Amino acid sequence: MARTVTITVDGATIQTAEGSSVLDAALEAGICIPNLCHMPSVSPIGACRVCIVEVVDDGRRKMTASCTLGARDGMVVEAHSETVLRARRHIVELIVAEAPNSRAVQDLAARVGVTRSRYPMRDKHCVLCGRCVRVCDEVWQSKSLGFVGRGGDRHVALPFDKRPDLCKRCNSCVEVCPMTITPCPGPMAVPGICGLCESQTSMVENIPDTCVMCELGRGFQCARWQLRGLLAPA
């Protein structure tokens, strides 16, 4: 039987299995920590950094991704401090600049209160979340996809840009990709983003740290939907 540890997130006491991530523990307890790259069924990589939190230890604070942070007994975490919220909005601004026409990114922006980006819009079709790579490698044991290059040249590709024989053609890489969701029909206003989904956040205006199973995140398979077994097609 797994040992249980007790952590504190935003003042709430949470009991979770030893080895669980702080993100999973918080989501199970109904505390909303926005996330994009995380999937409970595969190993976390902390690629998007949206789920950052502050770990408070003897008065010292350290900011880190909660999906890769293992829960330890007595751990104190702040997921919605002013420092965290400011940093999270900045991260989402950068993601918006990379893919402003992505429905998943627009939903994420609405959830954290970002309505425009100060950075040049690139309109890419990939934000390097690594979902496709991990599901191909860890779930289907195919290793048909991988990251290629570094820095600004980094991208996801097939080996030598050819589909290998190991590829099972399961289409899972497409299904888990947040970029493949049907684009939002709302009007775009570069450098602003569509405000059509903002109504989804009205129910949490007074409780921004609480997960109320809003539609923001359902389409791109937010970890909360997977943990509750309520994942539905986009």
The other form holds:
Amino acid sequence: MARTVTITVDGATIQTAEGSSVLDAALEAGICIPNLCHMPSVSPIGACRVCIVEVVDDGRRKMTASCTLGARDGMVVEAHSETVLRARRHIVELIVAEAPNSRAVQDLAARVGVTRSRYPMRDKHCVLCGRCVRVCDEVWQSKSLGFVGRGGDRHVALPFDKRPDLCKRCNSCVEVCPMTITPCPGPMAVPGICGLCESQTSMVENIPDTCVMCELGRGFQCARWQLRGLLAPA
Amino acid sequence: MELSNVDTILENRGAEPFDIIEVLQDLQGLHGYLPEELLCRVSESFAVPLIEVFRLASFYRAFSLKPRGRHLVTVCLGTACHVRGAPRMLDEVVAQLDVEPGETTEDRAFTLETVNCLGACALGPIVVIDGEYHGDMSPGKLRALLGAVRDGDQAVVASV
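Form predicted on its own done; form predicted in complex with its partner chain now:
To see the whole picture, the full complex is given below, headed by that same chain.
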């Protein structure tokens, strides 16, 4: 039996297994911390930073990604303080500028209440979330693709742009990619944010830290949404 | 590709994954770049996926995945060199060799690269040709220098 620890997220007391991340614990308890690069059963790398939270320790506040933050007994976490919300919106603005053509990214923007991006649209069709790289390595033990280059040139690629023999053609890398989720039938206001999901936006703003299994979760492949089939009674 | 050389290098270096960089450095020194078949061999020899070797080779500026020319011209574009006129040096080399940074001339004589700092800012602007540092450069000096290297290169090519 794994030891349990007690943490506080947005004032709610949560019990979770020792060693689980704060993000997993919060999602499990129904507290919605928006996330993008997180996937159930694949190791977290804290790439997208969308799931940032504030850890309050003896009056000191430190911002960090909750997916790579291990839950410790007595930890106090704020996932929806004004500072966190502001920082999270800023991060999502950056992500939108990188890949405005993604339904997942558009839904994420709607979820956190971003309606415009201050940054020039770079339209790179990749946010370097590393989902494909990790699913290939950890789920399929294949390591066919990975991050290549560094700095602004860092991108996901196959070695020498050729499919290596290790590749099992499972197509998982494509399936988990936030860029490949079927676009909504509405017009995509590209470049920009279409904002047609504003009804959803107001809903999540009214009840900011409660998971209502919103349809947006399907867009940004929220871990809880992915588990919905398993959680919902048949 | 002389595979026997590769075998010697692989034998002389360790077999742990962290020894890969040393092997790549040796191969880079031997061939001037890292050809695809050699990276495949390194990946087999260390029993690591090819992407791991490729990732390392693409990460470090010291490694090149494209064939380099017989002479390497590196122009420093660091802050100190920049304010002392490094962009003019780069323009001069680009005009002389007719290549953009990162490219190699058609006759494989020169490869032009840029670097962000060489740590010898007092000598700026600096141009490194085949490992030799030339400080206090001016477009005129650089033209003469490139001309001398090209003449030497053509003499060597002609004698072969």
